Amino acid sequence: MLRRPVCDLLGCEIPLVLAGMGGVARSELVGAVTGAGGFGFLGMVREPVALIREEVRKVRACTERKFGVNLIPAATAPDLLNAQIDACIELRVPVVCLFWALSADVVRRLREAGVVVVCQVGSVQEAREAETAGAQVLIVQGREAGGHVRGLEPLLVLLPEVLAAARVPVLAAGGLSEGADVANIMTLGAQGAVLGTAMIATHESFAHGVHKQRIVEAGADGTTLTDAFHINWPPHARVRVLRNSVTLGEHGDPFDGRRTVIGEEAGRPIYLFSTDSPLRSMTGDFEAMAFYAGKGVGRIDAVIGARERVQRIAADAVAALRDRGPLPASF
């Protein structure tokens, strides 16, 4: 019940697509989503290429199915943007989604050497501009979504409108954590569900314990949107965290232009107000920095296997949508 075409275009089997999430979605985790019939986005924001080619390699070596990398290109520096493009095209990645201020050129050369490209939007404008510029796939991202966010609707609200401009398969993402989430978008016309903080709380996540732990025991209304988390992205860029010290303003003015060293992870610096999150090789003040969580974070109540997690929401999509009648048309 849940195959849906983009499920061909990605090569798997249930269109639930782990999010990029820059730090936490590495390699243990796409082989874990990937493993369970779904399909996983290596987080590779600012990364170096070693790192890639080191992730991509981790991937292929626990499975043969397709996979993808996130990049951001308006978050990272024109000449390491160029080296991970390059990266990527000589390691012949099937699929990389772009998120963020559009780059045309940017999906032009992926899909030139034969990548097939993902846009994350916010926006019906967004949408037309990224499938204009040649994206095959689109995300559309709603306010109650984790981490970045882009758009300023809520999705039940966004994904209708841009489902009636779109003429490429569409996504949603945004506070999906359950298979009742998922039967609601697919009922919509979505063709399936993008899942990050459900994700964060496996094992195989690369997110530090804390982060995974504040996410079990946070309930629905723990979430907050911020600009708080800036150094590293774009001006007045909004995030969704769980709240700290930060987001309660215990920690002065984010925009003073100070930076205050309160971590490390193999000798780089983490700085108070970075875009940052906890991960399993950092230390440092780890309640000061961004626990990213969507608005569904107050319905993970475990931190469980990523395949038994998807294989649940999975399940219980299938139940949810056995009573609806036939899915939507869609491409």
Ligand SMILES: Cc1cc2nc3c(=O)[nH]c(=O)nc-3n(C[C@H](O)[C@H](O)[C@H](O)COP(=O)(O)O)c2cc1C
Second form
Amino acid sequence: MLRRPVCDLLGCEIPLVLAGMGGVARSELVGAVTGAGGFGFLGMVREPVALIREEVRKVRACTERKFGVNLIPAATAPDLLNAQIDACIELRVPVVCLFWALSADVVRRLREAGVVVVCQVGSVQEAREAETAGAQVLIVQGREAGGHVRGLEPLLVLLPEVLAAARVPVLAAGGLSEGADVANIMTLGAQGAVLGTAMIATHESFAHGVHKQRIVEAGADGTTLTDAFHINWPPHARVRVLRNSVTLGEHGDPFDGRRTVIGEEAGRPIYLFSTDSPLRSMTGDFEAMAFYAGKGVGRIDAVIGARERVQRIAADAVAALRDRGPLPASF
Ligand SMILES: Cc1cc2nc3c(=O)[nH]c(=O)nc-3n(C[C@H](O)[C@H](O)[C@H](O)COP(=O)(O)O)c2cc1C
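I have the form predicted on its own already, so could you send the form predicted together with the named molecule?
Okay, now the whole complex, with that chain kicking things off.
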């Protein structure tokens, strides 16, 4: 009942999509979501090509289904970005998702190589530009989203505006944690849902246990938008995180140019005010790192298996849609 045309393009059974969360969405999580019939993006922002190769190999070891890689051109040094794109093309990665400032050149290169290109957007104008550049699927991100937030509008305001303008399948992202949320956006005409925060609190996510636990404990009003976590990204980028000592201003001015090491990952320093979130592979002062979470966090109350979370959301969405009549026609 949830199956929409976008499922044919992405090669999945149900239109529930794991967001390409940097650091968090690795092969274990992509494999579990794919196994449940959904679609998964590896979050590979700024990751070395060797890790992309390794993670792609691991996904292919557990599924024959399609999957994707998420990249952020604006937050990646040009040489590394070129190498990442070359690797995705050479590895025949079926789908690539791009986010933040649109790079029409990157879209064109990927399309010419036969890769399906998905762009996450935060406004109608961005949606139009992405489609003109060649995006075959749009993800509309509402301001409720966890992590970097591109747009200013709530999802249920922005989604109908983009749907009215778009000529390609549209997915919705931001604050979606339950089947009823998925039913709501599909009733409006979205072909599926992109899940971030709901998938952090799973056994398979690469987030550190501290992050998973903070998500489980957080209430509905536990998040805030801030630009304090800025090292590694273009300036003035806002992220939605759980409130902590950084968002409360206890570490001073984030923009005074100091570099304070608060953790490490395989010899790489993790700086205070950087965009790094606590991962399994890190040690350090997690409390002062970015605990990304969307506004749906209050309805995530346990760490469970990713397969179970996807299946539960899908079953609840089907039940919620049963009484609502046919879904709007879509491309
Ligand atoms: C921990 C975390 C990391 C994220 N990293 C990325 C990323 O690297 N690339 C990207 O396109 N989006 C990223 N996002 C944003 C997601 O694509 C998506 O918009 C968001 O998770 C949807 O909102 P939700 O978290 O409320 O489900 C991230 C989100 C989270 C929570």
